[in-house]
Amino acid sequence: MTEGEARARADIIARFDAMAKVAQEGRRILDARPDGAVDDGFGASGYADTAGLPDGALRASLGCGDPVGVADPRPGETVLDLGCGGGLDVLLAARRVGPAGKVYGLDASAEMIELAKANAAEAGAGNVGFLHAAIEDVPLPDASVDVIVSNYVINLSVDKPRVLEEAYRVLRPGGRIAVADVIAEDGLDPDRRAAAERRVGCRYGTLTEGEYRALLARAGFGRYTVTRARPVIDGLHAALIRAGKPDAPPGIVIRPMRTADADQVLAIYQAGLDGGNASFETTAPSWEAFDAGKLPLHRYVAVEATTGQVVGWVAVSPVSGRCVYAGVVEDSVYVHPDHAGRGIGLALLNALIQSTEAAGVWTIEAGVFPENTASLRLHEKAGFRVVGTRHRLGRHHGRWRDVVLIERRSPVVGV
């Protein structure tokens, strides 16, 4: 964190330190705004039903929507809260999971955090914990959370990357995040931007759509989507954003794939190559040619979640230059011969399949020897059709292949 970064995020703590100090006295916090302003659908009003929860929560609520609603936590699931403030949504959450299941509030105002907690004893709430932590380093295990939730927080990050990296590290596979928060159109003058961000006290910005669908994709989620919810002012909107973790065999967890990741990547790649029946190729490329040919937010990698290893990797390269071609690409997915029969495949192929349609693309292709039945049976599972063969298309060791061409065409994009 830099000097700069450091100083922000202790101003935005002293910030709801105050606020929180109102709301221990028995007064409500009007918003985090410089005016004082409420605007409908901010604080307690942004919520369905809130009966029977203490006064010092609802008096407590920032705000812009009911992030719980929209994930919908179940009994028995392990939630956790960034950016808990007073704690509302833990509550709405605790209600949800029931005895069986747990809510953590993290919050980086240590004020905060005893309201949320005295909050959480008035409404007799066992099976809440907080912690007193940034929304950017959050003291959780990997893979320990199932839902995450986070109400108009976000854009008080001076680090919004960092925050969705580590929402991404401490769900598990198949968990889900749900986030309310003010979005900016596209194309604002910046500073009638600036300006709106300043009244409705998003002094370190906002992000639009497109920002928030390319942070959530690099952060690795493979399905997302960003919903306006109402106008607030001047080219600001409240927003619903949801994103979902690619879902994985046990012992197993899909993240993006790195440049550390290199040397595994290739050598799982040279062995498919190996087996005579993955590709034309005979030697896997560079990493640089590797990297150059892949496109960067669609490339992820099956590590064992005890130890870090690579055990497979999927990635895809657009198929053409010409516009036209701009929803196609081609995959490759390898699995090191080792972890073959264990799901890794095919999980690793639905990652690619959520991650490449909420980016809008609406045809996978590839083409498989007819020999590889394994490959074919795999994407079969994965929903793709063969559409024909190529016959004696290339030599490969000597002698003429045929390939299979085999695709996926999306069901909910360009439909």
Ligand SMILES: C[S@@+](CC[C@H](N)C(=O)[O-])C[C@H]1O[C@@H](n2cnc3c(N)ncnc32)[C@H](O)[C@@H]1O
Given for the second form:
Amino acid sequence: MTEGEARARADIIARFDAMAKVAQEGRRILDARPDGAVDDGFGASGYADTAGLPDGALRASLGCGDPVGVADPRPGETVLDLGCGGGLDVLLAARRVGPAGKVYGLDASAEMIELAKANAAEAGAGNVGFLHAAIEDVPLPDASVDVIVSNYVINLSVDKPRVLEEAYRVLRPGGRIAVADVIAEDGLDPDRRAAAERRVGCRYGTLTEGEYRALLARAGFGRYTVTRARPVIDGLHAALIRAGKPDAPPGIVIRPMRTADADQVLAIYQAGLDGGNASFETTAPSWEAFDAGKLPLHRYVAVEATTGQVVGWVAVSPVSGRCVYAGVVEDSVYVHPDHAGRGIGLALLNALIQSTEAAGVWTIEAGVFPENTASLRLHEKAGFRVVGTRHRLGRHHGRWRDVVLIERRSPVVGV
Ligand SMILES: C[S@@+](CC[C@H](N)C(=O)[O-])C[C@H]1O[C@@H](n2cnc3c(N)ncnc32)[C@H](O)[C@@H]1O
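To complete the pair, please output the form predicted in complex with the named molecule; the form predicted on its own was given just before.
Time for the whole complex; same chain goes first.
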């Protein structure tokens, strides 16, 4: 974080410290309508059911939606509220997860944390805990949370990509995130956008729908949607953002592929080629060639949770530059031979399907040697069908080989 960003964050937090004090004095705070421009749907008015919750929590509410209602935490789950403010969402989530569950409220404002603690004590919530910390550096271990919620906070961050990366890190495999936030229309005139952001208190700028989707994809999320809930003011909208972290077999984490993974990825690639049934290629490409050929937002590695060792990867290449094929890609999935049979290939393929579908890809295809029955079975489990066999398509180590063409047509994109 630069000095300027640190200063900007400190200014933002000081403002919320002051607002928390107003609430502590028993007054209502609603930061979002300095000139009366912003109407219903902010604060406690955005919830269907707040009966029985402390007045202090309702008065302090500064959200723009109901992310807890969207995420629907279940009994026993662990929930993290990023930027919990006075704690209304913490209390709502605490009711849902029950005594076997746990809800953490995290906020960088010490005064907001004090307010939230007082509200939780008044509500008699015994299954909550509070973290005085920044959403860019969450003090929780990897894969420790089932559900993340956040209500009108991420727009305030000086490092929004980092917030989503942290959210991905602390979610357990298969975990989910629901965010209420204010977003800008894509293509809005920058001056008009900045003026509207100032009016609703988005002090470090909003994301557009496209920017949110790109950051979610880059952080590794699949199944993401960004849905406008209602117009707020002049090109800004309250929105609900939902996404999921890919599921993984025990002991494995699926995460986006990074340049630092290059050596391990290419070694696994080469081990697959050496088996003789993975591809017509006989030598793994250079990292530069690999990087240039694969789409950047749909590459995952499977790593051992304890050691970080890469044990498999998946990636896709576009099949054609013609626009009619914009939603058609070809996958490659490789698992280190020592780790076959652990369900890693299927987890990688499922992660790829969720990420490509969220981005609007409608068909994933692959060509597989008929002798590679493991790959054919794996793809079948992930919903691929056999299109047909291409006979004597090419020579491999001096031998003509057939290739089975398989494809998965998405049941959700472009139907
Ligand atoms: C608009 S309020 C929303 C509070 C709460 N989610 C609600 O719905 O009432 C934004 C909250 O995010 C906190 N916040 C802003 N930037 C933060 C950051 N970088 N890290 C942690 N908390 C932050 C503020 O202190 C404030 O409590």
